[in-house]
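Form predicted in complex with the partner chain, single chain, as C-alpha cells, below.
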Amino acid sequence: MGTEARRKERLDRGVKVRTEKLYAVSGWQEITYLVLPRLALILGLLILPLVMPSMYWQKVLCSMGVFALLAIAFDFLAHYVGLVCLGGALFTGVGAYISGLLSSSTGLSPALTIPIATLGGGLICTLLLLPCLPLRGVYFAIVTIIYPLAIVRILTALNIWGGTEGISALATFPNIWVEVYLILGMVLIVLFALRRLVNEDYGLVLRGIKDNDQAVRASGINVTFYKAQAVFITAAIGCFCGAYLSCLYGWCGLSLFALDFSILPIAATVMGGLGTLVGPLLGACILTPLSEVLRAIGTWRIVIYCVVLLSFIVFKPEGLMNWIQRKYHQFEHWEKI
C-alpha cells in the first residue's frame, strides 16, 4: 500500500436515501430494500428449528434464544440507559427460583409460573438494585457483580431451597416445538418492541438520561423512576429467561446464577455491536453454537468468550452489526488525497 495518502469515502446508497424519509415507497426495489433484512431475520428465526438435524440442536437453539434475549436486554440497558449490568445471572437466577419454587410447591404449569416469575422477578430485582439507581457511574456495575455471587454464597450457607442440589422434578413443557417457538417468538417480540421503544419519546428520555442526567432532572423528570422502569424491563426479560430455563430443564439450582449468564450476553453484545439491538442477537447466534461445539473443553469456553469480547472491544469496537449495516446502506471507495 505504501504511504500514499488516501482515505475511505463512504456514500449512502441511492436507495437508502430514497427510502429514508419517504413514506410513499414506490418501486419494488425500494420495498425489497426495506423489507428484505427484516423478513430474512423473522423467517430465518422461524424456519431455523425446522431444519435442525436433531433434537440436540433444537435444544441448542433454545439456549441460543435465551442468550439472545439476555444480550438484547443487556444492550438496551447499557447503551440506551447507560447502566452496565455485569451480573445478568442475578435475573436468570431469581426468575428460575421463583418459577421453580412455585412449580414445586403448588404444581402450577409453566403457562402460569413463567409469567408470574417474569413480573415478580422483575419487581424483586428492581427493588434489589434500587439503592444504586440514584447514583451515577460505576455503582450499578459494582452492585450487579456482587449480587449473584453473594446470593450463591447465601443460598449455599443457609442450605435452603435445595441448597447446592437445587430443586428438581419441576413441570416441563409439553414438547420441543413449544420450547423452541416460545423462546424464538419471545426474541422477536422483545427485539422489535425494544427497537420501537428506544425511538419513542420514552426511549428519548432514557437516552437523555444517559447523555446528561442533570439536564433531565432540571426538566422536571424523575430520573431514578425512569431508570427503575428500564431496569424492570431488563430484569423481567432476564427473569423470563431464568423461568424458561427452569421449565426447560425441569430443574433449577445455583448454576442458574452462574457466570455464563453474565458474560456470554455481554460478549455477544460487544461482538454484535453495542446499541444495535439486532447485533446482540447475531452475537448470540454465533457464540452459542460455538460454545456447544467447545463444550468438551469445559471452563475454557468462558475464557474464550472473554477473549472474543476483549478483542472486539480493542480491535473492532463498532461490532459486526454496524459493519454489516454500513455495507448494506453505503458503498465505499478509496480516494486519493
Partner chain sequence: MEVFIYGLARGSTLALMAVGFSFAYGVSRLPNFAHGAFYILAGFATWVFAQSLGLNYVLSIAISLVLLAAIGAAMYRFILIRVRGMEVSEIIASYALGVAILEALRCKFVGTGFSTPVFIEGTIKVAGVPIDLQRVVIIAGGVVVIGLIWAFTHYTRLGLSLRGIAQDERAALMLGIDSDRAATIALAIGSALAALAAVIILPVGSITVNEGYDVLISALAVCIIGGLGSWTGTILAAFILGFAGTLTATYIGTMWESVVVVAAIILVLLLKPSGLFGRQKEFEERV
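Output the structure of the form predicted on its own; the preceding block shows the form predicted in complex with the partner chain.
A single chain, with no partners or molecules, comes next.
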C-alpha cells in the first residue's frame, strides 16, 4: 500500500463563514480554534497568582494589572477615538485622592470608596477635559499631560490634603488574594467589555469620529457628546486604578500623579500593539516585571528599558499581539487529500 497523500492546510480553513461577529463552524476543531486564545487568556490570568514565588511578586502582579488597565484605556481612546491622552497620571491621582479622602474622613471601606472614586473621579476628569475635546493630535496630548503637573504644584503650594506627605492610615484590603484577584478580574471585565463595545454600532461611530468628525457631525450626531463618553470611560478606568492603589498601600500622595502612570501604559501599548486592546495587556505583562528585575542595577535599568522599547519600535512596529495573531491564523497542519 502506498503512502497517503497529504497537504498543508490552514487551521482556520474549516471555518466556512467568518465576520467580526459571526462564525459558522463544522466541528470541535473549529470551536477550539476560536475559543482557545480567549480561554488561555482567562485561565492564564487566574492561575498566575497561584504560581508567584512570593508575596513580593504578587504585589508586582497587582502593579502589572494597574498598568494593564491604564494601557487598555489608552489604546481604546487613542485607536478608536483618535485622542492621544497622556493624562493617565491625572486619572490615577484624582481617583486615589477621592478614595483616600473618603476613607480618612468617613472611615468607609474599599468596597465603597473604590466605586465612588471610580465614577466620581471619572466625572471630574471628564469635566476638566471637556474644554479640550475640540483639540486633536499633539495638542490634546500636551494639554492632558499638563493637568497632573499643575495639580501637583497646586497641592504642594497650598499644602492641602497632606501636602507632600500625602494621606496615610487608609483602609486596606483584607488579604493579598482580594488584592490580586480584584485587579485581575477588573482587567478581564474591562478588556471584554471594551472589545464588545467597539464591535457594536457605538464603536462604529467612534471610528467615524476618528476618521472624519465633520462627516459624523453632518449626519446629526453630537460628536462632543460621544467624545465625552469615551473620555469618561477612560477616566473611570484610570480612577479605579488610583483608588485601588490607595487601598493597596493604605496611602495616597503626590507620587500617584507621577508621569510613570502616563508613560509606561504608552510603552506597553507600543510593545503589545496599538488597536488590539489585548496587546497593551501583553505589553504590561512584559514591562512591569522587567522594571522590577532591572531595579537592582540602578540607573542602568533605564538604559536597558529604552533599548528594549526602541528595538520593538524599530523592528516590530506593529506590536507583539498583531504578530502573534497573524502567525496564529496562518498556522498550517497536515491534512489528508
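Positions refer to the first chain, counted from 1. If you superpose the two forms and keep the largest set of C-alpha atoms that fall within 1.5 Å, you have the rigid core. Just so it is clear, the structure is predicted and the values come from calculations on it, not from any experiment.
- Put the two forms on the same core and the Cα of residue 59 is off by less than 2 Å between these two forms.
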